[in-house]
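Take a look at this single chain, the form predicted alone, given in structure tokens.
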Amino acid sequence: MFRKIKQIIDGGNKFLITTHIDPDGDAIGSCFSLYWALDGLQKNPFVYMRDRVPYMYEFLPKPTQLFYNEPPDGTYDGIFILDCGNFFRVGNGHERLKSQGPIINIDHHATSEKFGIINIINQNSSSTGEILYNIYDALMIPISYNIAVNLYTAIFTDTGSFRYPNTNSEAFLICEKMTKFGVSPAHVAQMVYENHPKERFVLLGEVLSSLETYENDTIALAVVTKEMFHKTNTAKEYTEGFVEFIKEIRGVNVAILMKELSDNQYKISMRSKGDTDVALICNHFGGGGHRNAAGCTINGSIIQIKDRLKEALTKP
């Protein structure tokens, strides 16, 4: 499979790299690392993301060709879709991508759909960043600092700074190798976790005031509304990490954050630290992810959605 990727890269010049909406550290680090890898091979790569890079990842070396809102027009010798379990989650304009070039799908989600002409999906990998490192290694692509810091951040954040069940020995080994290219673990950790504007904590207070627990305090749920964003002068990127914060409550096995997108539409983020497979729950609502970390979008009122989630989580 890696050989086919090598053939596409060697035989082409113009490439598009993209990922899922609301990109996280793995999505951003993976896209940026591949950009610099192709740039180092004297190729002509472009990166498209429907949504802007959240502030905590602005320190990463970013592409000079970065497009938002909709993919740029034109044809490509290869279109790399990274860390994206469902094709529609690329966002606006995803339908026309298949007519713009061959799609290479690289992902580590168990629920990932095989929508590319090449599909490299390894649910045993800690992150998409880990898979990309193995591709670079197999193709003997030289690692620069720009590649290394993006790969490190991809793996570091998707393992929850090595706290999540997806953390494996390969994650540690790759990150250790990245330090040899100049990556400072302390600097990455500080920029990602200790560099928030004060408004984020005001918003967190609002969100925690909505906290509810169910099933003898084993399920915790909180809501963030558009009104909260307006009141605290914040945006959705400020909520990254909130659901993990809720999961830290003693005795809680499943944490849920409901984020209002529009009237009667909510983005659901779920995390678990018990035996509950939240990917199955989210898949039931048209989403997906990992056993212990998943998401979906549900239409309805707050009360309706809460009832649906509680039913899905408590039914035998």
Contents of the next structure:
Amino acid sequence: MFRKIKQIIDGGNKFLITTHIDPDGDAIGSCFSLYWALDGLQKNPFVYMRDRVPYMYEFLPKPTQLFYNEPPDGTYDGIFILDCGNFFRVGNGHERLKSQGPIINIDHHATSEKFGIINIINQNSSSTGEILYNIYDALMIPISYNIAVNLYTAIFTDTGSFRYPNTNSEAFLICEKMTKFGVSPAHVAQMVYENHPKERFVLLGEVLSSLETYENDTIALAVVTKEMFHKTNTAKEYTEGFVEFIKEIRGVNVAILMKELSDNQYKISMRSKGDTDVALICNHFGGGGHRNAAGCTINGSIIQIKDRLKEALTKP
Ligand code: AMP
Ligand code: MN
Ligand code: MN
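Same protein, different form: I have the form predicted alone, so give me the form predicted in complex with ligand AMP.
Now the full complex is given, and it begins with the chain already shown.
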């Protein structure tokens, strides 16, 4: 099944690995695990991410060749794009990548575009980390601690600690295997979820004061403005987990976090419980994602965007 990938890896020496902007645990864990897998095969891998690693993932064993802002120049024997459903979400310089080497797209988004020469897309996989494990297994790539802790974190965070509906038996099986390679579940959980700077909670207080609910408390919405970041001396990465937090309200089916990017432009994060498909709604606004976790960017004032979201969520 992974014959073509095997040919590319066996036949090449220099590889680029990249993912989506605003990388999450799956994006980072997947890129870093593949870096260590290729490094172990005596290949020459490079990782590019448009945005920096958020503080909660800084404990992960990092590539020595890690580039930010712009993809490094040169040509590659393979360019792995991981956990990234839309080509543009690689960020700056993504167009240039097509002339820098064959693109291998490995992803699990429902709205994934087939932009690679090879596309391994499995919507039924919990995470991109899960697909990568299957590739390592098929290619008999030895698992080191550095691979294991990155893979574990990819699966652990993308399943919301095995709580979201994408949690499947493979997620448990692979994570259990990773503990055999030295991964401590308690250590990963503590680093990811219990290692926040105090400022994050000051920001959370501000954000919660904007909380509104609609449709008999089935939709919850909160806003993060640039002013709040400024006032609390925080940045975008401090909001990780906020949308999941307001989803914890009883009866809420859809939770929305609106993050101000610039004047009249907001990044929307949506999460849902059960069958409500937020990927469909975000797709309507030019974004995408999964049934229970999706995002998009919308232009307009806070009030205009709230109205458009309410309309999209309530129309039959
Ligand atoms: P986020 O709310 O940014 O954590 O994203 C939730 C999910 O939706 C992730 O799987 C993202 O990859 C996806 N997603 C977020 N924003 C966009 C977008 N603008 N276009 C396509 N997919 C997105
Ligand atoms: Mn992701
Ligand atoms: Mn993912």
